[in-house]
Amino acid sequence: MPDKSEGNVVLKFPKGFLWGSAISAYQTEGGNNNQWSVWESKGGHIKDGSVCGMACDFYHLYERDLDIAKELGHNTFRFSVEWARIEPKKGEWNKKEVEHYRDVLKAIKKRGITPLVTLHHFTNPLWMEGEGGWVNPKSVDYFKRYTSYLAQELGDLVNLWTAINEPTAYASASYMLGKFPPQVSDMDQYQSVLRNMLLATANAYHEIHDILGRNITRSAPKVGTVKDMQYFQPYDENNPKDRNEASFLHKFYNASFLDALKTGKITPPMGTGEQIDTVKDAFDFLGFNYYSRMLIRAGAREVLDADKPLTRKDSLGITDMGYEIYPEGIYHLIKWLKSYSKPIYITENGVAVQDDERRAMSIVLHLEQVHRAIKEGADVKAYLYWSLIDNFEWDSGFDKKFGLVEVDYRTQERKPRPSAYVYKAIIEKNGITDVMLNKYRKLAAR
C-alpha cells in the first residue's frame, strides 16, 4: 500500500535533487558467462548454495522494472553494462549486445529518468581473466579501449559515467581477503589491482571527455568514480591507540584511492609516491556507497572483513548482511568528503533485512544525516537507494534483501514493499515530514 504520510516538510533537498535506485548487470540481467559465473559454478563458494543463474531477468524483463521505478517516483537509475557481454573474445565486439544496452538506455530516458552508466561492477571477461585479470598491467589499456568503443556506442544517450565500482572492495575482497574470485590473498598483488584500476578510471574520465567533448554545457558528459566507504570509528574514542588505528584505516581505505585522483600523487597503497599527471583531477563528481561503519580497537586491522564486526548500543541494529545500522555515518563521511570540492552523488546506501520497516527507518534516518550535511555546506546532488530490486548478493547468494521490490525467483513476479512507497513519498515532497522522522526516531530508539 502507498504510504500516505502527512506532516509538514521539515527537511526539504535542494531542487533538482536527483532520487533513485541502484543495480548491477550481473546481480540482476541473468544469463552472464564471466570470471563470477564460472567460479559459482565449481561449487562450494555461494553462502546459500544457490548460483546466480537467471538472477532477475532484468535484461528481458527491463521494461517492466523501469515502469516500477517510474510508478515510484523515481528520477534516477544506475545500472552497470556488463564487459563479457560487449567484449566476450579480446577484441571483438558484439553489437547485438550494444544495441540491447542502447535499448535499455532509451527505455530509461523515455521514462523521463537520468540513467547513470557503470562500466564495471565486479566482473570480468574470461578472456581478460584468462590473461591474470587486473593484476596484469595490460588491463589498463583493455579498459581503456572497451570504456573508448562504449563512449562512442552509448555516449549519445548518456550524461553521467562511472568507471569502476567500489575498486577497493573489489581489490580487498578478490586479493587481500580470498573471498572473491580469484580467492587470493597477496598483498602484493592486491596492491597490483588497485593501482590498475586507479589508472583505469584515470583513462575512463579522459576517454569519455576526449570523445564526447568537455564544453561546460548541460549536455557534456560527467565522469564520475564509486569508491566503497566505510566510516572507522575508534571503539573507545578516548584511546589514543584506538584513534590512530581508525585514523590509519580511513586513510588506507578511503582516502588514498581519493587523493591520487585529487592530486596525482600515487601514494601507499598503490605506489610509492609518485606523480602521474593524468591521474591528477580525473573526476567530475565523486561517488560513493555507503554501508556501515567499521568500530576499531587497535591491532585489529582485519576488520576490513566485516563478517563479524564490533557492535556498540548507538548503533540500530545489525542487518542481514552483519552490518550495523549507523545513520551518523554518512554525515561524517560526506562531511570529510567536502575537502575534495566535487558534487558528491551517493551512488549506494541500502540495508538486506527481512523487517521492512526497518528498511524504511534505515532510508528516513540516512536521509536525515545527509540532509544535515546538505545543510552544513555539502553540495550532495544525488542518493540512490541499493537496490531497486531484490537480486544475486555475491557471495551470499539470493538470501539478503536489499530490494524496494521483492522478486519471487521462481515466477519472476515484482512487488514492491511498503518501504518503496515511504521513499516515494519522500520524493514527491523532496523532503522528509516531522510525522516520517517522529516515527522513525522512535523506531530506532525500541
Given for the second form:
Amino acid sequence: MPDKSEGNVVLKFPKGFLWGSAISAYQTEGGNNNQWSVWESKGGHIKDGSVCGMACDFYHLYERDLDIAKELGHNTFRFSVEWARIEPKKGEWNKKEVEHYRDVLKAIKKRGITPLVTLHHFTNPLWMEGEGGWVNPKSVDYFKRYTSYLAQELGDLVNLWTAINEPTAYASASYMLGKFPPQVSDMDQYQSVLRNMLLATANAYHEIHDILGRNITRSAPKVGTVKDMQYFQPYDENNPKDRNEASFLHKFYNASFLDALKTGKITPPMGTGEQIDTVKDAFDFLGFNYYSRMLIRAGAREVLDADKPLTRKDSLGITDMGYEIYPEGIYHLIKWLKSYSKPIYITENGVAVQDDERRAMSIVLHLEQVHRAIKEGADVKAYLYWSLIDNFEWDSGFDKKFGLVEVDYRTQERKPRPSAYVYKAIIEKNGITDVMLNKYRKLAAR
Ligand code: BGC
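Next up, the form predicted in complex with ligand BGC in place of the form predicted on its own?
Every component of the complex follows; first up is the chain already shown.
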C-alpha cells in the first residue's frame, strides 16, 4: 500500500533519468600531492585554517561511500581521476594508481551504478604546474597524452566521460581573481588558460572516440563538457546599463566557451575568431554545473566574486558560500542551452548550508525548475547533486557542508542527513510529489 502521507507524484521525470551525486578526487580522496597541496602547505591560504590532508579518505573508504550512494538510491556517480597520481613524473605512468581507479570503477558498477568520469578537476601534477601549468601551450599535448592513456586503461569500464571540470571557473579563480593557485590576476594568462583548456577538451573528445570507437564489442562512449554557469540577471531590468552588462557577462562567461566548442570559431576571450575544425562539435553532451544567480548592477565590483552578492526579494536566501539560492536560474539556463542541440546533464547542483531542511528545499525546488524545462522540450538526462559527502571546499576548507552525507573528519564516520532521504524518495518515485512541493514552497516563502 502506498503511504498516503507521501502524496502523489505531480512532476514525473523521463524514464531512465540519471540520478546521483558528484565528488572530485582532491576534495575527497586525501593524500594527494599536486599544485594545491603544495600551495596550501605554505599556510594562510584556506579560510578556515585547514589543509586538505586526508580529506574524507575516499581513497580507502570508497566501498563504504559507494554503499551509501547505493542505499540512497543513486544510479549515477560522478568522480574525478587525479592526474598527479596517474602521471606523477612527466611521461611516467603509475600502474598501481591505474589499478586503484579500475577498482573504484568496478566497485561502482558492481552496485549497478553508472560511473561518469572527469579527467581534470582543478588540480595539476607538480611537473606540469612547474612548466607553467595551463598557461603553457604544451599543456594541451600533455593532457592529450594523459587522456589517451586513460582511455586505453579504463575504457572498458567507462561510458560517460568529461574532460575538464569548469574551465571558466578554474581560469577565473586561478588567473583572473587570484584566489586559487597560482593566484595570478592577468587577463593574458587567463585567456591562454581558457584557450588551452578548450583545445584540450576537444582533443579529449577525439582521443576517447578514436581509441574506444575502434572496439566494436562495446557501446560508443559519450564525451561531454562540464561547464560552470551563472545565471546573470540585470539587477534593475529597466536599467539598460544593467541589462547590457548582464548580457555581456552571459556571453563572456557562459556562452563563449560553448560557442567555440559548437562552431569551432575561437572568439575572445580564447582567440581572435580563427576557425579550428577539430574543436567544432567536439562534445556529445553538455554537462553543466549550476549554483547561483548573479544579479548585475552596472559598474559594481561584485561581479564573478561571490563574497558579497547582490540579492532581491525573489531570492531564497544565501548559502554559507555566499551564493544566492535561486532555482529559477537553472530553468532559464536549460532553456538557453537547448540552442546547442545536445543532451543536457546537470553535473553539479547543491548548497552548503547548516540547516539541512534548506538543502532538501533547494533540491526539490531546483528539480521543479528542471522539470519545467523538460516539460517544455529540453532533453535533460541527468541530475547529480553536489556532493555525496561533505568534503574539502577548496580555499574555504572543511566548514562548508555540501554533503547529503555528513562526515566526521576525526573518525571518518559518515551519517546521511535527512535531505539525503528526501532525495532518495524523489529518485525512487522518479518524480516529485505534491506533498514535497507544498512543504518546500512554504519553507521557501518564509
Ligand atoms: C566545483 C566543485 C566545488 C563546488 C562548490 C564547483 O564549482 O566543481 O569542486 O566544490 O563548485 O563550490
